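Below sits a lone chain in C-alpha cells, taken as the form predicted alone.
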Amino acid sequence: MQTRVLIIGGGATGTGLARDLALRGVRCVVAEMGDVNAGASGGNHGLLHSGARYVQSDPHSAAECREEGELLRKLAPQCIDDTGGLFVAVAGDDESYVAGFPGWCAAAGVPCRGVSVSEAREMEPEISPHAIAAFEVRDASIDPFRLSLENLWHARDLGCTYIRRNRVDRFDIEGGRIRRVVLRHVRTGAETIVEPELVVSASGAWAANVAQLAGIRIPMLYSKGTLLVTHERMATRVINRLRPPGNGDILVPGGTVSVLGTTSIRLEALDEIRPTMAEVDENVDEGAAMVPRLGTTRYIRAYAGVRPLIGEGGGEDDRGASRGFGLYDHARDGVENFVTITGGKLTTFRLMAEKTADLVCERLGVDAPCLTRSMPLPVADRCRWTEPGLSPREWAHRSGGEDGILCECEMVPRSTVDDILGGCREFASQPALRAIGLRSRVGKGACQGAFCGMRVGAHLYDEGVFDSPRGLLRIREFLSERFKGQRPVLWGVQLAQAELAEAMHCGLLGLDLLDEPPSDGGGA
C-alpha cells in the first residue's frame, strides 16, 4: 500500500489531522491498534474547557482552549452540548486562589462572572451549601466518539483510508528515511505493509513507544486518571470546584448522566490502563465536598484514560506539567520523513492537527491553507448514534413500536444496530461488537451490557456477522470491557446483579469456558 501520508492513531488528533490534510488534497492512510478514540481521547471528561481551568498554572493553554473552544462551537455544533459551568469553592479552600481567580482569567482573556452562592445554588441545586464562592465560565460537554468518527468519516469521503486493529511492527529506515511501515494486525497476526511518504505520529501516551522504533527518544510522562459515570444526569451545568486542579473537582454533564473526575497517577508504563477502588473512593470522597450528593449516588462504572505529558522527571505530582502539545520534527533526529504530536487536549486536538498539516505540507511541498478552521465539521448519519437519547426518538417516530429492542436501557433498536453495521462494514469486513458499542449507547446504560450484550449478540448471528463460536469470544470480549470498569464501584444492590450477570453468562452461554484459537478472524 502507498501513501503520501500515514497517521499513526485513530484518536481526536489523528482523525483531525487527516481530515485537514484530505481538505487540502493530501490522501492518507490511518492506522490505529485499537479503534476510533482508544486513547485518552475517549478516557476524559468529554469537557469543552472554557480555559478556566489553566488560567493560574498554565495561562498559554488557557488561551488556547478558549479560543479553540469558541472555533469548535461554530464548526461541530452537532458534537457539543453548550452547557455553561461554574466554579465553585467550599469552606476550608484557599480563599487566596478564589481571590485570585478573576485576575487570572482576564489575563487569559477567559470570561468568567462572579455570581452569589445562593445564585449559583439556584442554577444549580446540587451544589454544597457550605460553598463561599462561586464564578460562571463558558464550560461545555462534548462528545468525543462522534467527534472523531465524523472526522474520520468526512476525511474517508475525501479519499482517506482507515485501517484498524494494527500496531506498528517496525520500520524499515534507509538512507535517513522511512521507507516501509509494517503494520501487524493485533489479533490475526497478519502484515500489512504501508510505503508513506511521510509518518505521522499522532499515538498520544504511546508516542515515545513509536518514536523508539525509529531509534528516537522523546521526553514524556503518563499520568492516569480515573473517571465515574454516576447512574444519573445531576446537574445541567459542568461543576468545577474552586482551587487549583486536584481529585474529583470537576463533574461534567453527558446525555443522562454525570462523569466525575480526575486523579492523577504516574505510570512508568502502559501495560496497565484500569480504575482501581482507591480511585474511585478518592474521586467519591473529593466530590461529595462540592456535591453532596456524590457520595451517596449510584455509579454504573468507571473508566480510565492516560494523560501524555511532555517532560520528564518533576515531582510525584503532575497537575503541574503543562497541558500544552509538542510538535517534533524528527529530521533534526536524523529521519527526515517523520513527525510526532503529542500532548495537548482534547478542546485543543484542532489545532493540534492544523500545526502538524502544516508541517506536514511544508515537507511534501503542498501550497494549501487550512480549512478547518473555517469549515463546518459535516454531520454523519452513521456517526450520530452515540448521542443519548437519540435512538428512542427515532425508534418511536419511525417504527411505530415494530423495530425490536436490543438494548433496552438506552432503547437502541435492532435498525439502529443494522445501521451502523452498514457503516462499520465500509472499514471493515467482521465488525463486532465492540465496534459497535464504541459507535452507539449499547452497553452504557444501568445494565453495562449483561442483557444487551447478548441480544446484540444473537442478532449479529442472525445476520451471519457471527458465524461460530467465535461470536461467542467477541460477546465475551465486549462483556468483560464492560466488567472492567463496574469492578470498582461494585457495592450492595450492584454486586448481587453482577453475579447474576456472571451465572447467566456462564452458565447459559458458557463464556467461562471458551479458549481463544491461535488466529482469529471473527470479528473486530
Ligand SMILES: Cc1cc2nc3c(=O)[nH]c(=O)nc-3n(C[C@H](O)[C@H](O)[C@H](O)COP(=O)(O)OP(=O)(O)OC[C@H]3O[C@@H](n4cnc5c(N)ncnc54)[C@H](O)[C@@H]3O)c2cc1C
Contents of the next structure:
Amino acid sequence: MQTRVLIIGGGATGTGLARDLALRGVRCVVAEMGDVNAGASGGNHGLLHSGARYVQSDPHSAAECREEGELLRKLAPQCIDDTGGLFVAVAGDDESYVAGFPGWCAAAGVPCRGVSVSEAREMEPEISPHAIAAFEVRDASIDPFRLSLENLWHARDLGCTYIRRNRVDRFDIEGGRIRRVVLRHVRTGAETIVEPELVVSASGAWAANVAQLAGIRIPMLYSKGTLLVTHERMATRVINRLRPPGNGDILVPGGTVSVLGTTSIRLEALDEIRPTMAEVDENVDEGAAMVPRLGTTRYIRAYAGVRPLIGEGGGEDDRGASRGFGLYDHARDGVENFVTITGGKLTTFRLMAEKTADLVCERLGVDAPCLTRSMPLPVADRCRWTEPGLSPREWAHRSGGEDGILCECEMVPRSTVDDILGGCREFASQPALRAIGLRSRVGKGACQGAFCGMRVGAHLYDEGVFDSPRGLLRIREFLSERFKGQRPVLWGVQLAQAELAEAMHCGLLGLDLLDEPPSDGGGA
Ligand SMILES: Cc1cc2nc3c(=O)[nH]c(=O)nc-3n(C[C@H](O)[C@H](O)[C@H](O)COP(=O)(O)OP(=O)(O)OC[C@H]3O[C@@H](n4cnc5c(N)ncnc54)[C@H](O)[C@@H]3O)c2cc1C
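Right, the form predicted alone is done, so what does the form predicted together with this ligand look like?
Following is the full complex, with the preceding chain placed first.
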C-alpha cells in the first residue's frame, strides 16, 4: 500500500491530523493498534478546559486551552455541552492560592468571575456547605468519541484510509528515510506493508516506543490518571476544587452521568493501565470534600488513562510538568521523513494537528493553508449514537412497533445496532461487540453490559456476523473490558449487579470455560 502520509495512532490527535491533511488535499492512512480512541483520548475526563486549571502552573497551556476551547465551541458544537464551570475552595484549602487565582487568570487571559458562596450553592446545590470561595469560569464538557469519530469520517470522505487493529511493528530505513512500515494485525499477526512518503507518529504515550523503532530516543514521563463514573449526573456545571491540582478535584458532567477524577501516578511502563482501589478511594475521599454526596453515591465504573508528559524523570510531582505538546522533526535525528507529535491536551488536539500538518506540508512541498481553524466539523449522522439519550428519542420516532430494545439501561434499539453494523462494514472490517460499544451507548449504563452484551451478541448471531463459538469469545472480550472498569468500584448496589452478571455469563453461558481457538482472522 502506498500513501503520502502514514499517521500512527487513531486518537484525537491522529484523527484530527487526518482531517487537517485531507482538507489540504494530502492523502493519508491512519493505522491504529486498537480502535478509535484506544489511548488517552478514550480515557480522559472529557473536560474542555477553560484554561483556569493551569493558570498558575502552566500559563502558556492555559492560554492555548482558552483559545482552542473558544474555537471548538464554534466549530464542533455537536461534540460540546457548554455547561460552564465553577472553581470552589473549601475550609482548610490554601487561602493564598484562592487570593492569587483571579490575578493568574487575568494574566493568562482566562475569564473568571468571583461569586459568593451562597450564589455558587444556588447554582450547584451539591457543593459543600464548607465552601469558602468560588469563581465562575468558561469550562465545558466534550465528547471525545464523537469528536474523533467525526474527524475520521470527514477525513475518510476526503480520501483517507483507516486501518484498525494493526500495530506498527517495524520501520525499514534506508538512506536515512523510512521506506516501508510493517503493520501487524493484533489478533491474526497478518502483515500489511505501507510505503509512505512521510510518517507521523501521533501515538500519545507510546511515542517513545514508536520512535525507538527508528532508533530515536524521546524523553517522556508517563502519568496515569484514574476516573470514576457516577450512576447519575450530579451537577449541571463542571465543578473544580480551587487549589493546586490534586486528586479527586474535578467533577465533569457527561450526558446522564458525572465523571470524577483524577489521580496522577508515575508509571514506568505502559503494560498495566488500570484503575486501582487505592486510587478510587483517594478520588472519592477528596471529591467528597468538595461535593459531599460523592462519598455516598453509586459508581458504575472506573477507568484510567496515561498522560504523556514531555521531559526527563526527576521531580516527585508530575502535576507540575508542562501540559504543552512536543512536535519533533526527526530529520534532526537522521531520519528525514519522520515526525512525532505528543503531549498536549484533548482541548488542544486541533492546534496540535494544525502545527503538525504545517510541518508535513512544508516537507512534502504542499502549499495549502489550514482549514480546520475556520471550517466547522461536519455532523456525521453515523456518530449520533454516541449521544446519551438519543436512542430512545429516535426509536420512539421511527420504530413503528417493529423495532426492539437491545440495551435497556441506555435504551439502544436493534435498528441502531444495525445502523452501526452498516457503518463498520464501510470501514471494510468485520464488526465485533467492542466496536459497537465504542460507537454507541451499548454497555455504558448501570448493568455495564450484563444484559445488552448477551442481547447484542445474540443479534449478531441472528445477522450472521457471528457464526461460530468465536462469537461467544467476542462477547466474553466485551464483558471482560466492561468488568475491568467495575472491579475497583464493587461495593453496594454495583456489587450485586456484578454478581448477577457473573451468574449469567459464567453460570449460564460458561463463558469463563471457553478456550481461544486458533486464529483465523474472524471477528476482528
Ligand atoms: C486521566 C486523564 C485525564 C485527562 N483529562 C483531560 C481533559 O479533561 N481534558 C483535556 O483536554 N485533556 C485531558 N487529558 C489529556 C488528553 O486525554 C490527551 O492529551 C489526548 O487524548 C491525547 O490524544 P492523542 O491522540 O495524542 O493520544 P492517544 O489518545 O493516546 O492516541 C494514541 C493512539 O496511538 C495508538 N498507538 C500507539 N502505538 C501504536 C502503534 N505502534 N501502532 C498503532 N497504533 C499505536 C494507541 O492505541 C492510541 O490509540 C487527560 C488525560 C488523562 C490520561
